[in-house]
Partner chain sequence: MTQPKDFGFDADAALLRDTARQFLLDQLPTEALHRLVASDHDPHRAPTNNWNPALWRQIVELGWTTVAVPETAGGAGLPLVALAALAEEVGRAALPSPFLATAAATLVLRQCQGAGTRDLLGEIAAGRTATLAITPRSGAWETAACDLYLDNGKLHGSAWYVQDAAKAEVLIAKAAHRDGLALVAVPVTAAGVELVPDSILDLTRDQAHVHFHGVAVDTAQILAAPGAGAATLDAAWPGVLTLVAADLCGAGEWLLQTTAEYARTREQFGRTIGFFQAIKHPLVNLMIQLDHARSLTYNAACALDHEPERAPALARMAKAAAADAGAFGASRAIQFHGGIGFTWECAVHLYTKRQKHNQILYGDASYQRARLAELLFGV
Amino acid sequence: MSDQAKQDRPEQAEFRAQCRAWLAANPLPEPPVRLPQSAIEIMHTAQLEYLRDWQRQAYEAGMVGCDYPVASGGAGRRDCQLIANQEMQRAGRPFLPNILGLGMAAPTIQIHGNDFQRENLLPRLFSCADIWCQGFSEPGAGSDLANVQTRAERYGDGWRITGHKVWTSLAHFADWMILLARSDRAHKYEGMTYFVVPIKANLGKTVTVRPLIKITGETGFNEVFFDGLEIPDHYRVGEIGQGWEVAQTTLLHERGAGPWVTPSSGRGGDPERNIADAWGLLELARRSPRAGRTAADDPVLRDRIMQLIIRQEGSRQGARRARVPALCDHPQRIPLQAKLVMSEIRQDVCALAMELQGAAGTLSIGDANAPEGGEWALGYLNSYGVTIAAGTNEIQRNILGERVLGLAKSK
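Present the coordinates for that one chain in the form predicted together with its partner chain.
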């Protein structure tokens, strides 16, 4: 029995056994194409359709959204999503593609939305019938998110949306978007309202999606232009002028600090290989020649690898401790560190991997001689997506300093 399983309550243990049995009985076919490293780098429909099919199966097997109420498309379980996640990871399954829906839209709609939204949108979100994206950032509103200028104007009983969103991951495939818009120009924080808006149905009409290219050469994020998109009032999430508070729920979940556990499974690329994982450096070092021996024989590199493994385990044990309130002094202290710490560890792990590889670290994805197909170097570049996205790590440090340590507000 794994450590995780030992502490399950009876109904959790039963659920874990169910997950395991289902995963063992239902192997996934090999992907028809190389999978990207994470959901926000999905470029092609062939990648999407394979992953979408996997998420649908996982949903139907009860492993996605299982803690949500039945009326929202869930299974009404308690504390079971984490178990499903552990089992999907253990089985080496690829990631779930609808990451922005699962991690952000779902908890926000569940907490602040109305019955129409919960009953009609969430089941399709969990099953991946609909792909979701997040329309928060704008050219002038990145770190200063409250500066959003995309307008939501009253129009009959509904609303009319006009404006420009940017860096919108998965918008090129999205059916729906969670949108933060300005409904009142006189007030900065009290002048925003939160909506769910249909994207795909309005493409070529009042919605335009223009892909942006990442430093890796991959696509995956986009600009989205709204030119008078009309939506009914029941697409509004929360009260008029309460958009900022609703958005806080989204952001808290985006940073891994919210009350709803995000359904998630493995990583991209080849799950057999520990790309971007500190433990993967052990094997890489053993195989990398260095000054006549291997990198694993070099005391300096051994020390640097050990530092990263310790940091990574510190963060993993932190995630565990965060679920034991008696061992935490402040409820948000560890959760608010999650994305900051994990993204920097990943960046440092990939950077060290490139050094360990030595000359071969110059090779890129697709080169026949690149260690692990060049996935480490790609992971290095993609790590900046994570240190910048979801509130940059500079902003995360401001938030931790201010909310947890009570330091003076920096703005």
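For comparison with the form predicted together with its partner chain, please write out the form predicted on its own.
A lone chain is what you will see next.
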């Protein structure tokens, strides 16, 4: 029995056994195309459809949205989603593609939304019938999110949205977007309102999505333009002018408070051999030639690998501690530090992988001579987006210092 299973309550142990049995009895076919390293790098319809079908199956098996009420499309369980995640990862299953919906939109709608939103939007989000994206960042409002300028103006019984969002992962496939817009120019924090908006249904009309090519050559990011998109008032989430407070729920989950932010390569396989996982450096070192021997024969490199494994395992054990209130000095310290710590560990792991491979580490995916198919090099380039996403790590340090440690605000 794993350490995770030893902590289960009887009902959780029963659910874990159900998940494990279903996963063993329902293997996935091989993907028809190369899968990306995470959901936010999905570029092609073939990638999406394979992963979307997998999420649908997992939802129908009761492993997605299982902690949500039945009325919201969930299974009405308690503290079981993390167990499902653990078992899916243990079985080597790929990531769930609707991660922005699961990790950010769903908890925000459940907490702040109305009955229409919960009953009509969440079941389709969980089953992946609808893909979701996040409309927060703008050209002049990244980590300074309170500078949002996209406008939401009253129009009859509804709203008219005009503005420009950027760095919008999955917008090229998304049916829906969670959107933060300015409804009152006279106030900064009190002048924003939160919405859910249908974007695919309005493409080519009042919504335009343009891909942004990243340093990797992938196009998971996009910019989205709104030119008078009209929506009814029941797509508003929370009260008018309270968008900043609602957005804090989204950001809290994006930065690690929910069960969906878990360490994983995303594409399945042996979890100890995943790209961006420190354990994978052991085998990589054994396969990387160096001066007639291998990188694994170098005691300095072995020590550096073990230091990364220690950091990574320390962070994972900290996540276990976060589930025991008596062991937490602040309820959000460990969840909030998860994004900061794991993103930097991931970057350091991939950087060492590049060093282990030597000059061959500069070869990218698609090059027949690239070690490991160029996946480590791709992971290294992608790691910079992770340290920027959800507010830069510098911003995250400010949040931890001010909200958790009680330090004075930086000037």
